[in-house]
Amino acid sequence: MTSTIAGPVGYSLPLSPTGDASMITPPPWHFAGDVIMVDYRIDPEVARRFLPPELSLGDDPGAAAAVFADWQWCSDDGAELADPARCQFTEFLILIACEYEGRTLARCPYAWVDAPVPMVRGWIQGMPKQIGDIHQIRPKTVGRAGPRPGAPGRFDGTLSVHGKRVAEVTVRPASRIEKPPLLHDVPLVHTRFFPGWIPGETPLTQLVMSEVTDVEFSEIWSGAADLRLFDALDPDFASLAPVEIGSGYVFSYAETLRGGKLL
């Protein structure tokens, strides 16, 4: 009698006989978090150099944003919520406005998270996530040790990488606005890239757009902002420093990430 052994399986490495060892669960992934965001501008020529040839700068060349987020996430069954160390992470990312066939999108040239699961999950999507030390002020409904949600105050965020300060933002929300900031309300476009390993192998390169549903915004507060990107990494990151700083925003946000679409 001949038996057939399927071998180890799973959505991601590590593979195992049942697939339960996978580091990443399959989508959909549900996210909810608190966001501190600053709109700013970079040199349009710098922005162009960060875009693949399929993308253009669109109607607002040089528009960019810096985003801090304090996230909680889970899979469809919600199992991760029983383990706060697993379902919580912080993130900092840069966004650049771009366009594909007349549709406004956002491109993320740099991103950092503070845990390995969201980093690897980002690589699956094509997001260039790295590990960093990220902190942001959280609103508090009682006491004086933090701003009140939905009220004027001060919100700060910091990013350090390898012990070096990389980014700081300050937002002083003063009034409520109705329309979400553009670069947080458009699909993200990524390049899924996997380098060759076997001699002569062609690297995987795919331009993809994220597909999300169940988007929710809380009240959105806006006000004056400061943004500082320090020359502590590579020259390409340093080129993303602001030439002009716009408005800052504070809000909560939720979405379900269901996968990607090949462009």
Second form
Number of protein chains: 4
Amino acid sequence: MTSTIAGPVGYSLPLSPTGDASMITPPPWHFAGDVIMVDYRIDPEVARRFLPPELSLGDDPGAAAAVFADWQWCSDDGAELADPARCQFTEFLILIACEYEGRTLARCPYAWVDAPVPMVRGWIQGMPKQIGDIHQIRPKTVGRAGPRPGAPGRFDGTLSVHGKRVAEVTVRPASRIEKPPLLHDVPLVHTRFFPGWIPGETPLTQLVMSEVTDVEFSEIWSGAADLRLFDALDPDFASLAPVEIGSGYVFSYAETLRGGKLL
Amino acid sequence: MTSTIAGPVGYSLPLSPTGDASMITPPPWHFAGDVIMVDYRIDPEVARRFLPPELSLGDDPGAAAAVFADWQWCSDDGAELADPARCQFTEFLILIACEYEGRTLARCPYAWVDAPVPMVRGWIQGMPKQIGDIHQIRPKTVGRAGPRPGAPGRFDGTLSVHGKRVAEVTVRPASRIEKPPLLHDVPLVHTRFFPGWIPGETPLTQLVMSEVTDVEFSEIWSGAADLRLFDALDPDFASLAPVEIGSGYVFSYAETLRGGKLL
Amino acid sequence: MTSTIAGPVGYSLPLSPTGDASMITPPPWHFAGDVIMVDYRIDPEVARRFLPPELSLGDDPGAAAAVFADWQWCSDDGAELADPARCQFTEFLILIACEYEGRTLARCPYAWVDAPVPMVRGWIQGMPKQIGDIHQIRPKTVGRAGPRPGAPGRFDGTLSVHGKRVAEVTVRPASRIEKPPLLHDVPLVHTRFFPGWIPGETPLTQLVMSEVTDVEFSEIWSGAADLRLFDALDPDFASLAPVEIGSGYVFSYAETLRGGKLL
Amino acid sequence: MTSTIAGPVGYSLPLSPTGDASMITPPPWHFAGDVIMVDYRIDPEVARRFLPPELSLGDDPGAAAAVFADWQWCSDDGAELADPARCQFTEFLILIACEYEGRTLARCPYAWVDAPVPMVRGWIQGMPKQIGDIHQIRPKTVGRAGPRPGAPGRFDGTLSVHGKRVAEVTVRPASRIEKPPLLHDVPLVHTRFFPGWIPGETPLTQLVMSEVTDVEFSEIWSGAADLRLFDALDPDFASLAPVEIGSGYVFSYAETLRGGKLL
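Having seen the form predicted alone, could you now give me the structure of the form predicted in complex with another copy of the chain?
Once more the chain from above appears, this time first in line as the rest of the complex follows.
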């Protein structure tokens, strides 16, 4: 005998009678983070191989960035902010410049976070987040153990994955600039991808652009930078090693992520 | 200008030029684990509310189980076994008895693992795995710090989530039995579910049964058991509290998971 | 034949030929942290039982505080700041007011940090630090996911130990105050204690006061507070439950810890 | 006014009114573990530099071993075994052969565990344990995801510290042997060391030998081995790199640690 009720519901797994068990809350999701970012360049041919055919390299082939961010997030009612163990995460990601119908976009080939909720949220939107150990220096307003916010100093970030060091950045902000670094100020274009499971099933594959509102930048400080990517992962990751390192940036950033649209 | 290449590939995100970056290897996946399991009963009306309409309660409404498992896994080439940090995980899950077209199946409303790869693999097959802290006693062949394998003793398991204790079991195996506990010896029926992201998009929803081969049980020992579920999560989880506690089991178990089929 | 060399050296274990293997660097240690603190009161008789006989309760018996802090630290050369995984830790501690020769001091019966280096450093100075999961809200200068620094808002902190929730605070800073909260502005008095190991050996026991310089407070904001201590540890910890909850504070704080002196 | 009570007590910090808060239980401590071990050789001059002057190199200068162990432990009443999150830890250590008054002993220059209680217990007895990420293959009695116990197979172990890979071993047990590997069957000789804190204070320094009873070995299997130590820590650690790699061993081992005696 089949039940006549509708069955368990939810925005994500686990589905449950009321939907309260869902691991992920529905968007919008509000983010506020502190960013350490380095512009760099990769081999344009490598960049091209990471792009789906709908995207081109654009007018600055090989432009890339490495981004560390220390986030706090909440759903629309802000409830998560009452539980600091659940509303914080750190992130490291690589961005590659690309273009769609004449518009510059950023493509994220690799990303890591230190918590499962942002990882799954990444997969829902097509951002390939995995779990890593991610740390970055925080500015301090008092004492000697850290740089001052909004002032010259030194900011380091490190990523380790599976117990191996994968990436390090050092940024020495020297002066305030007005314009945000390009790759942090253009939409991200992701491939939503859900593997098939039934033999012969085609994976869900959608090329989508993130819909973001309420973008806010703090003061942006810029200066000399270093980026070290170590050959501790797969050869495709290794191919993203810098051929040139550009400027570094330190700033805070907020956005509200509302969903995606098909390209 | 659009690239003419096919774009990055892979079994899962991250997609990359060669596919080597994929977080998840394609099935089959081979598992070998040590299990501590407790049969128990929940309110049949609660059980019904956790089942999708295609499934019925079957002839033992309210039959449930709590399962701790300490796993090792590998892909078909066994490569993961050379990196012990990556081929081990622990798991806790709840199972509910159900029926489809006269066949007894097990439904998993909640599951936790301690590593991201098995979590994502869970979502690919529709198993609602989240991340938790999961520990269980291991038998030891020497000394006083643990029970002997294949002998009377005491085996405890604990689950904590977000820094709160969620579940505890105690099993005191007393004698060997021949027949595996029912809910560990029937197929799992999951709802594969991938949330929508484009406004108005319907989530991917598929009712699937896991395709498993090479099932192997060790000696199975059984005895008195206790199960403690704490009200530290959502109300739907709390509704799965035991109304009666049955036998406990300690055994090792292996299987190969090959994919799923639609119900 | 006995070697004639001096043997391995170091400030702490591991001793090694050059001393570079030492887990702990010698003081001074520089700290900069963000603090969420709640004044509260415990039963004065309980307070007395936590004090060594050399200390008295002073003129405010039962005054206590719960303190969350999010630290960055470095040794004198600042080298640790280049490795953000190693120079950050979080802390929760309880303070009890006490008095020695007419001087108000603070006694720390329990403390937790989330990293081993500050834990061992605690034991060297007599501070009873253990390892826990400690999280606290960080102010953000942009966006909706967090309170603004130096402004009214809400700041929560949580402590879990061994997978169980142990302490939670909520502070709602409403206005700026001039005077630091008393128990964060007096010296700490610890019992340095190293257990005996040779049968019959007396443990090393020294009553010491920390020698601190370069104290710096940011703006101090104060407001209503809540403190929840859960009965998840030993009965002695449970005896420190609040009989009254006072004001809450949010501020940043820096100090240099240089050593100790015997009382 | 000074209190007339004796003050807080305990085997270790935190001291408390009843002593129940102590992080460490008093010995004896019972251990049962699964060991993967590799004999190797270091430069004898390096070995000498790691020994205190009371110890000599003995008749096999430069003999060393790398040991992975997967432990369960309990105090005399066995209470910890009811909480599997607290009675398990993993360990990696280096051993160097040495001699005192004609007796072969083992010296441990570096050790890592994955939990704070065994780390502190290490410092109490003079074993220089730090915290690391330590994983080793477990034998499985069923399925394909692991070697069988007591049979030829492959066993790997890995150590990462501060997000960097530090050590890896591979052992391929081929046949059973009767005699335990020497360095796992001789007493450990440690330097108990507690840094000074009061300016000018001499650190507590004691050369002690561990007092162990109830030693038990399982079947011991031996075979070819590999050991890889990476230059990810201090130069003193790097100096312990293998100049020759010997046999590998896989076995289970139990002991009761009762205290120490001065050399």
